[in-house]
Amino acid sequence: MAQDASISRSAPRTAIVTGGSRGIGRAIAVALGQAGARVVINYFASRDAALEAATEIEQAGGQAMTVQADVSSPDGRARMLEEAQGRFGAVDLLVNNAGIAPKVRADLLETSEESFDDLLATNLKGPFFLSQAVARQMIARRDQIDPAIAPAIINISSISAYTASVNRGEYCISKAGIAMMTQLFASRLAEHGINVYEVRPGVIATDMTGPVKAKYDKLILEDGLLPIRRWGQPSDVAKAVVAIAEGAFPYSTGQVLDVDGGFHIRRL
């Protein structure tokens, strides 16, 4: 991808990307980085991934570093930010895309609290108090920022904001968090200039959704589930992150952008 100057200027863009080693975060993490962005990738466990992903956007002539660090947990993700301003400056650019799946994926009436505990901290709360954080230094470190890049914030949610899915309520409610989360946040921050966005993919294929390949193969190639016959790729939404960050809607707060192949569309 060639550099865009409204992100590799004289002041690049530094972007946190959280869950950024692996599937979709790390798709967005490379994009950025090869768009002229200094990249934060956050990750938890999959460290080998997160170096690989660093090491493509170097060799790609952009900058990266990695942060391990469990969003859910608050030293955690104090210690995120304050390694990246570290290395990079003052962040100007949040992409909350750190997600987790259940690991069982039971009926409703058999959902544990332990589930919906853990979802909600990494879905939700994680991505909520990040936000809070990274949002407190924008503002107080705006001088630090390109004055010609407006600071963001980009949360990664899903269809099942609004798709119910009985076998994985705790993760729907989630990311219907999320969604709830965008409008706050834009409406809060747009006095300090500060965009939030929600990006909201489809069926992607990735680890998660690996379990339930041959039920969506179905349901797409021959069933019409959505008006665009294909699976998402990590791509796609990266490239909706990537115009985001390049200032392709300056006007825009709040904005729900669907990455979903038409599934949104209501047909009969």
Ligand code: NAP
Second form
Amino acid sequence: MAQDASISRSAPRTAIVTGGSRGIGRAIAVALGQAGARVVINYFASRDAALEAATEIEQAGGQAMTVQADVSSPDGRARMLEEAQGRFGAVDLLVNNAGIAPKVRADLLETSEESFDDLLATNLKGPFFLSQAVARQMIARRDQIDPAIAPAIINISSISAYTASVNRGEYCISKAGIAMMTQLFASRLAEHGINVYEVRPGVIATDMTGPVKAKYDKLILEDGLLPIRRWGQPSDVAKAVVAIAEGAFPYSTGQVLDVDGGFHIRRL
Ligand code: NAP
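Given the form predicted alone above, I would also like to look at the protein as it appears in the form predicted together with the named molecule.
Whole complex next, starting from this chain.
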């Protein structure tokens, strides 16, 4: 039954984690692997880092593979799914994590079309069509997925889904799109027993936030930006994803899980 779904060595999940080579995605991939899932670690450019993540999973007794693919490319997405199925069979968990920040934090009045297109292609169009492809496969190959496992899709969005930053509007738009995408797929896939979740990280210490570390050090540690006065860690996000993957929320879909140190609380 779906409410008993859990990751176990006897009925392991097969999970794709996009952008699993670094940062949040890597923490998610390793945590899922350590929890017993077979993990497909997608990466774009960081081959060595992806292989390291796979090794970490294997050293803990788990199974992992790496796939180089650009999530913004139709061919890349199709190949990712094909390779995943070829090695591990039907995919029952997709974590849409891969994402990019704008190369330049440009004022809204200076945002270039190139940056807008790049951000939307990687952060929104890629996850949309990968979800579509994986969902079709989950429906078509339901008989190959262990009945104890509830297939799921988890989208990693951001506090930028609802926080207006006028120096990276294209990023905010891409993440707001992910929020609606979650609602859409959750509505459409419930009848097939597939739940869809949005995990919404706050400020997390990764390469992505490296260039703005000093700014956020001050905001978090001195100015009280967050009720929980520390940077988020990739492991904070990974724990939320593993809880969902273990079937902790069987009667929730389209749900947002804030992993943001309380940033979302409106305070006075
Ligand atoms: P990161 O450290 O920069 O890592 C990004 C990951 O995405 C890398 O594994 C990278 O792969 C992969 N990637 C980038 N473009 C790709 C593409 N076209 N195809 C496939 N993979 C691609 O970023 P992060 O901080 O971990 O962020 C992960 C996700 O969380 C993103 O969606 C981001 O928007 C979101 N998020 C981050 C924060 C934060 O504070 N860090 C907050 C909220 C939300 P390669 O290294 O192989 O290129």
